[in-house]
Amino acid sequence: MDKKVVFSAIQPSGSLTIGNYLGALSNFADLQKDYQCIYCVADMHAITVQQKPADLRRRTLDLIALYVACGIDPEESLLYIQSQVPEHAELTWVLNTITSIGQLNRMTQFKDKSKKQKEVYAGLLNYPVLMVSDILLYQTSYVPVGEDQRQHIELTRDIAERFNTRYSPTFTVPEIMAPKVGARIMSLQNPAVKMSKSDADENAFILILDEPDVIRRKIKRAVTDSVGEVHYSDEQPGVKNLLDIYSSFKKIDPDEAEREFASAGYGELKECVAEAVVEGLSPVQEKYKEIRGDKKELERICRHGAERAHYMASKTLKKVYRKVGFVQF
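Show me the structure of that chain alone, the form predicted on its own.
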């Protein structure tokens, strides 16, 4: 029996945080056992914001290496760079013809991002349709995303159903795969907001590739409170966040972590959290350096992934072209 397809894409916008690692990347490897997993580096999405070409190329390869370092097996899963599979752009054009401007104008992320730009380009309005193509090309059954992406999955389902109704069943209509329930990692400087690499304060986040001394320094500077006791409580958000980070890396329950530090001060808590993070990220960082330093192997992974992705995507695109009436020989 064929495995159902799980699709996920990440933009190559620089190193990811421990929030990205604990919430997504560290769980991706487990999905490989039960699903046909497809992991995409979304460099075509990245250019909706102006990029320095050399930086984009470097970050794209960084992300491929990071995927592998986090346990993605490029032989078992499909790992590829979006721009190397032209079917993504080709399907997007066809789906544009059945997507209304009104739908795209209502997308929350478009509304938020367009307010911050002097001039709004078509790519920003249109990138949800490219996202729809990413998913539908591979007959995806499940997309592991959080609530903030629900609107995009609803748009994907709507466009798939519209095409299927107009031209006959062609696309699998995907569903959200609820992420594994785990800790939501918050900012180290403002534990009321989620940890983000775009935070202006670099002490607010820890990157997966941060050096051990940098990790220790950032956690040492993490915001706590004046209570002086370690409790896993909403009334102590800074301490709660540190316990969430500790328990996630140690793979224990937060209540167990709270008991472990019952008689500890904040200094001891921070030291232990820092060591847990350093220890947990060490194998990922070592594997990353190994893959990133092997140019031939990295290129082989990218070529192999692009060939496999092209094979799957072209099967879907040929069906689409036939159904809309394009001549094919």
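Heads up, when I say rigid core I mean the largest set of C-alphas that superpose within 1.5 Å between the two forms. Residue numbers count along the first chain shown, from 1. Source: prediction; values computed, not measured. Compared with the form predicted in complex with L-tryptophanamide (LTN):
Residue 247 shows a C-alpha shift of 2 Å or greater between these two forms [criterion: core-superposed Cα displacement of 2 Å].
Core-superposed comparison between these two forms: CA of residue 11 displaced by less than 2 Å. Core-aligned CA deviation for residue 157 between these two forms: less than 2 Å.
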Second form
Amino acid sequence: MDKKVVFSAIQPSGSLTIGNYLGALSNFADLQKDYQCIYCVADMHAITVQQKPADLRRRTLDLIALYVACGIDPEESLLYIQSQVPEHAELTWVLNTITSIGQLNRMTQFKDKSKKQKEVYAGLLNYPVLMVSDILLYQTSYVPVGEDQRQHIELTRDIAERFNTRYSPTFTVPEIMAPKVGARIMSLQNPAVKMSKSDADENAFILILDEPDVIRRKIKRAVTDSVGEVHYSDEQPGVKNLLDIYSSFKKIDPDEAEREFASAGYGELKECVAEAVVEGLSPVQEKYKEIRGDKKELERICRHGAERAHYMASKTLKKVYRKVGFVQF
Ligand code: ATP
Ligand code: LTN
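Having seen the form predicted on its own, please provide the structure of the form predicted in complex with L-tryptophanamide (LTN).
First the chain shown before, then all remaining chains and molecules of the complex.
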């Protein structure tokens, strides 16, 4: 029997944080043995907020290299750049015609991001419809993403079901696959908001490619509280976040981490968290350095991925065009 499809994408809108790593990237490689995995660099999503063209181009290739450094095998999985597969934009147009503006207005990511813009452009509102197309084009069963994307996956299910009902069964209705730990890593400076690569305060996040000393410094400065004891509790969100980071990198349960630090102070906790992060990221950083310099190989990977993605996506798009009544010769 054919393997079920796993699809996920990351935007090249900045350097990736350990939130992106623990909530998404670090889980992608393991899925390759049981699923047909498709991983995309969502550059079309990235331009929903203004990007410098040269930076976007560079970060797109950075992200391809990072996927490979995290263990994605570009021969086994499909690894490609979104804008190189035109079906994403084409399906988005069709799906826009059955998506309610009310529902798009209720997306929390849209509400958050639009607050930060002087002028809100249609692309930002339509962003989730492009994401729906990404997923539905490949008859995806599972979407591994962090908790912040749950609402977008619900929207994907709604739109798939609406299309299937209005026309006839066409799309697989996908499910979210969120990790048990690490699905929501919080800012080191304000544990009430998620860690985000676009945070203005550099101490709020740790980048996957941060040097060991930078990692140690940022964790030392992380906000904790005045309780003075290490508990895994919502009343101590800063400490809880550090335990989440520690247990995700160590691949243990947060309760086990809490027991480990039962008699520790915050200084000791922070040192151990920093070492766990440094150690966990070091193989990825090494591999990344090896691959990023090889432009020819990166280009080959992208071309090969886009060709295979286009082949799969065009099958779904043809079906959709036929069902909505477009003439096809
Ligand atoms: P931005 O922070 O710039 O708005 P983002 O990091 O949320 O962007 P992406 O780069 O597209 O957006 O996210 C890639 C993946 O990382 C998604 O699966 C998302 O759920 C996950 N992710 C992002 N931030 C976190 C976080 N703080 N904790 C866990 N997972 C996260
Ligand atoms: N919207 C996501 C990135 C993204 C995505 C996707 C994730 C774009 N297309 C398809 C999963 C499936 C984000 O901001 N994290």
